[in-house]
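First comes one chain, alone, set out as structure tokens in the form predicted on its own.
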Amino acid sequence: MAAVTSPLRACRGILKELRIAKGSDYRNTLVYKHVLEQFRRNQVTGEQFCRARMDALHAARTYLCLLTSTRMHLRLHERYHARGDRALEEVAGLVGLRLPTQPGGKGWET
């Protein structure tokens, strides 16, 4: 049975990337209409067995994978890199740190 709703998860999680990579007129684009087409050109009945289509599965995995992976790509670079200098004290909040302090303030006063 998982072999017959993978397609459509693949399916599903591409035009998912689709809507929101560009939004609520997604299905207007030639990406959305492209990918339609391979999914309906590939589908197979039940008494054939065709080796394009675990092709075509094969590729539309790779490409969901490869759009989920750019979205949160991205996602990391605005979050991460997108300010330009940082305070000492925000750039190790970024990754959990806190930065010493000297009891008594001996030698630290500001």
Contents of the next structure:
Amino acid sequence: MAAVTSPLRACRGILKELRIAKGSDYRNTLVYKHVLEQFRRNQVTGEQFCRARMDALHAARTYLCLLTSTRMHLRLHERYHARGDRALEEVAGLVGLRLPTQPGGKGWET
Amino acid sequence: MMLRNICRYQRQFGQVIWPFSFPQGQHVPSLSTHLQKAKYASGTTERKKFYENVSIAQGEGGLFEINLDKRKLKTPGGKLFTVPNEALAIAVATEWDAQKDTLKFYTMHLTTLCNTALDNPTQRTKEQMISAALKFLETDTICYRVEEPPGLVELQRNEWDPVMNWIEQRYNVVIGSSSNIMGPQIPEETKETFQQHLNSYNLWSMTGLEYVITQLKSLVLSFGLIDRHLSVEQAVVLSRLEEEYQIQRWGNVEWVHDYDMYELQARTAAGAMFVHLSSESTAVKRKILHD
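Take the protein just shown as the form predicted on its own and give its structure as the form predicted together with the partner chain.
Whole complex next, starting from this chain.
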């Protein structure tokens, strides 16, 4: 199984994130073409340890981390922090109480 | 706003134009500036996604611009939004493209960084940023060691010492760590070495680096990340070492721990990308084949 640091894993990860973000036409986006071009460009090298290749891999992993983290952060935000306050009746209902009803309306309401 | 433009039209064409005589669909010049001011919204109202397509274009001086449908993106300060290279432009365009229904600016970290670099709302110079970064070294997370509990002491030693060794070797400096409240004494030569190194950054890269340092709460870790010695995930774990230790002991609370971790990762990754893209030149190096 390829390590998470391999270029293949990084490329696949980025493309998966793009597909999640954009839907079915992610292949037409600028970023898709750019990412593939970057990966292709760094493939051919005669060196065993190529500085440019390591730099490109680090950049790819950083971008993958950016895409994944923003998505996960947004997901957790929507799930836990986006609802706002409960209504007053609901809050009272949480502990089994009901709000008092005043058929004549409250004193300060016209 | 509307009234002022109507008066302008009045003067131009010399006829009386009633406000209601403008047909509904007409493009009024004031509309674009009005939209642009409201583009970034206030703290409480949300902006709806008002565009379909995002594209980039190369303008004057080789700088790249972002287009939302037909409109050019501007910064909150009103300047034209420009970035120095195509890769950064594409990344920013992707952030805008990924928005659905409402615009969530707190997910658009690269855009925010570009806006800060372009507008520079607090008018900071590169020298101010460099001296602030060097000052930060005195309160660097890596330098502050606890004395108990022993598990955390050992964890700090095992995880932070290698990074400290790396940076001291790489830059030929002495930093050291301390476990008292005063913190380490940073020698002047160390500061000078780092200052020289930081001088080589341009304004944009320095903005990004300052952002990363603020997020990770450590200059050492930021250098480790920017010099590509650490990955973003590793830097974040090292920055949150004590939290990770407590999570191991007491358990993980998703809506606090994971939430904070993902936010820190996203911001740090954006900062690192911003630094790298702002300092790269897209020159293609061709190797000469030796026979």
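Computed from a prediction, not measured in an experiment: that's the story for all the values here. For the two forms, the rigid core is made up of the largest set of C-alpha atoms that agree within 1.5 Å on superposition. Numbering follows the first chain given and starts at 1.
Asks: Residue 92: with the rigid core matched between the two forms, does its Cα shift 2 Å or more?
Replies: Yes, residue 92 moves 2 Å or more.
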